[in-house]
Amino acid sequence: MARIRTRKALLPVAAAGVLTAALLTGAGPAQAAGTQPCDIYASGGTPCVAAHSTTRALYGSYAGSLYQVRRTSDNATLNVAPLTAGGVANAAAQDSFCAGTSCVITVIYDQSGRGNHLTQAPPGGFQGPAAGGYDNLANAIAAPVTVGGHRAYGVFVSPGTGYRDNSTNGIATGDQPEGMYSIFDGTHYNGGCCFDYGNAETNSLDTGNGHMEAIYFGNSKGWGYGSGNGPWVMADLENGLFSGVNRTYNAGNPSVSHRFLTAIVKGEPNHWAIRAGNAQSGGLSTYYNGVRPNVSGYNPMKKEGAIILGIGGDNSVSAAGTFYEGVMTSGYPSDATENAVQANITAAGYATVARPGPAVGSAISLRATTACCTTRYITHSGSTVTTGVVSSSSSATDKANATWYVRSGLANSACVSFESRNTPGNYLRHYNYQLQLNANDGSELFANDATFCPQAGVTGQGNSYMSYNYSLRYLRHYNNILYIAAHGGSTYNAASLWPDDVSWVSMAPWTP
């Protein structure tokens, strides 16, 4: 028999000392949303028991908080609500609140009314990198998109980032039926364990086969995998990523990489399915629909009912990915219901935003904006990367060392990498948080370390460059040395001058 859970208290939508996005101005009106995914699931007899999104409301009548951000400068928090009931998030409120500092996403609210909110994941079988072994929180501006033409932000998960709720209400346990969908960035993934959204253990430990049922996305081949080189939508059922009935290879599960990806896993007694599709257009494809895996421990299932995002059931924290929205249902949804949800998703109008910063293929020199250092540029001597004073009277070598080619990001084309002008094939990359110039060795690690995602400059000048695989860290100069630095801490992470030190102006190249 499934264990019975008592209803827990809901987090307040607008507690004392917390600003609510609806009270802030600066965003235009949104179109009426009408019926949304959870309304469709309810009409199909499989209502949502958890509904999470930082981009939009998942019920046509929902006007409460979608998520909460906390800013580093004073630790104040802001609850971000939709522009209108059933609408898109009021991202302008977040932009105003976080201007001149950095923000993290602290809570992703459950819109179902059951209080299944996602917060900072605690330590479990694996320790997270934050204080006390907790996981990192996501950079609040790392995944900008538009939905229906309105700016919004997803949840950018770099390794070490994770959210969880171990005490839920209404989530399936044991062999009870359930469904779930999620929208991911199909170009942001890795082979680490495990970028999941769904049902997991309540003690953050691996308690055995069949104790999870979550959507996985990535290119791990450590357990199961599908055709091609990945990434794949699979089911994390604990001690196995399943692409079908077999533990390892299942030819019917294709590699998928839609920029916006709808991913679905659903299960009931001795029956489960994987479906997926392009979240911008078209319908869903079914990659598997059949009996539970042909391995002991998965029939019947032993689901525990916690909810995870970005991590494995035992708090495995080496995965990467981006989450925009997702739900979990009571009952096994029909394909027809999911097809209607997919139509709603494609109609929502997810789209990318133009990348700020210098154009790929251009040659630039990057000048510091801190008052002390406006004559200093990012330069190198051999593998050592610093800032140095460069002027029209500098030597040809010094000018060339301060010139960089902007390349498409080695790890993700939505970001950039910087290749040395005078040592072709060598790129800026971080190592132990300090910048170096090294030859590209073709490895995934090098590509990640050498990829930086441009954003508007924190001070309003130029651009700031987020580390692709350490999304809370930005390219910063400190005592003329280059680091990827977090906002707040000691030495090169110090809060003092951080906004200025991470803001860079792209100048005409010293050496064309």
Contents of the next structure:
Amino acid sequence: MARIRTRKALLPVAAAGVLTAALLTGAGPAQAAGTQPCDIYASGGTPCVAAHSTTRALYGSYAGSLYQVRRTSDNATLNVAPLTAGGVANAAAQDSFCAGTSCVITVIYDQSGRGNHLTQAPPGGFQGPAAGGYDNLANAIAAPVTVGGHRAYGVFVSPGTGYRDNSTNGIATGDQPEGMYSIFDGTHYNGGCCFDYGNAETNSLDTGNGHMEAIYFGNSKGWGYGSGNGPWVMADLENGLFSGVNRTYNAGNPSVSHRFLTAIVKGEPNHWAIRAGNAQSGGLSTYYNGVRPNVSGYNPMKKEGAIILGIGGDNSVSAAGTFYEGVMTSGYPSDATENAVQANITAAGYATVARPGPAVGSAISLRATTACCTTRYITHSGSTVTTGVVSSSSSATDKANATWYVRSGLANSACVSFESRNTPGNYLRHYNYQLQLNANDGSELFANDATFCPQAGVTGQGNSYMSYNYSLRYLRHYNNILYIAAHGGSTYNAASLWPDDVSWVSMAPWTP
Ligand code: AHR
Ligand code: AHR
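Can I get the form predicted in complex with alpha-L-arabinofuranose (AHR) as well, since the one above is the form predicted alone?
Starting with the chain above, the whole complex follows.
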């Protein structure tokens, strides 16, 4: 491998990206790669000035830290590095460090050497939900994938989550040219403002049109949009998500929802483009390539050079999405360079992992595992949801009340929803952080509130269920009442017994 890497490094600048892409495509997934996206951008004359990924190294020689996690039990931190230089993150190190507790992603390191690390976003035009108006940090295990067959974790952004760097080095300012790509989960999005990655204001405030240039992904129609019902890849240029030259509708920008989505925005004086593709196979399509928007304020651009992830330029925190990797370049990358990067991405071999927990379509009863409560099951009486003792001598009603059909998640099929066995069309959902049983009203809010993402049980027993729209919170019993609970805080968020209270065993259904 070392010899091959050396040869690639010595290739003439112009040919390196193309040849490497061809080699990688031919080799198929899971090959150690001597050349990674930022090597390709450098070969094209548009080097990365920021390179962020929790899943893999974006330079063939990068062996430093990819990201940092902090665990709740003792606030200790761990830097996670690639398994090998240029390789996939050592997720096993995170898993053992976080075992029995919960972890958040505290830092997403910049691999470019410029120190443009992303950390917890501060308050700006909008306040985040965390202490001091900061945004939430991402749950470190909420977006599991494999890359080239190796387990890794993305950055799961539920509303309220955000990362930022307001003091950067080498990022484009003013009307300077830049390029960006990112890999997102094309099935995780919403219409809130604004799931972005890229260039934004350095004071976290809306300082006017043209002060941002970031990749946006989601189905917001508040500013621009494309064809179909979304989601769309657009450019957040401040006070506007642009799908093309027009402020609102641009027919050339299609809805796109590949499970792994490559999204590109790039801009130079009076010229910009939107491109995208399937990060698992094939090439990139160009959705827009032309002059700056035909409304005032965006030509010339007034980029400020901060970097955001998961939020709007003014720290709008209503958006959802999942990020795996992304870079920002100095200079306007050629389409050919980006095509070579896309070939590298598809060769990297992103894949989903099997959903843990009970099978969709099955009927189950969910038993508590805390020592107090091992005879108690999640049950309902009307809309009230509690844990209750159920045994073989319980009444038929009590047994049916404690039986649930596992359904595909109403908001995302990677997660699940629980439909009542004896009240069809009614689902477990949270409301003011407490669980209730309600009829599905078909709304996006209901779907989000009724969607839980199963993971291995925090204690190692059974499964724990993360709330889809409050991803630091898990299904918990506390004084026999059901909540979505954060790990640490008062009453039902108390850290004490949290790992046990959020670990549930799937049992044969009391009512088959
Ligand atoms: O441009 C869309 C959004 O408008 C920006 O992200 C935010 O700063 C402003 O609210
Ligand atoms: O449970 C938290 C929130 O409370 C839910 O998302 C919403 O339905 C209610 O306002």
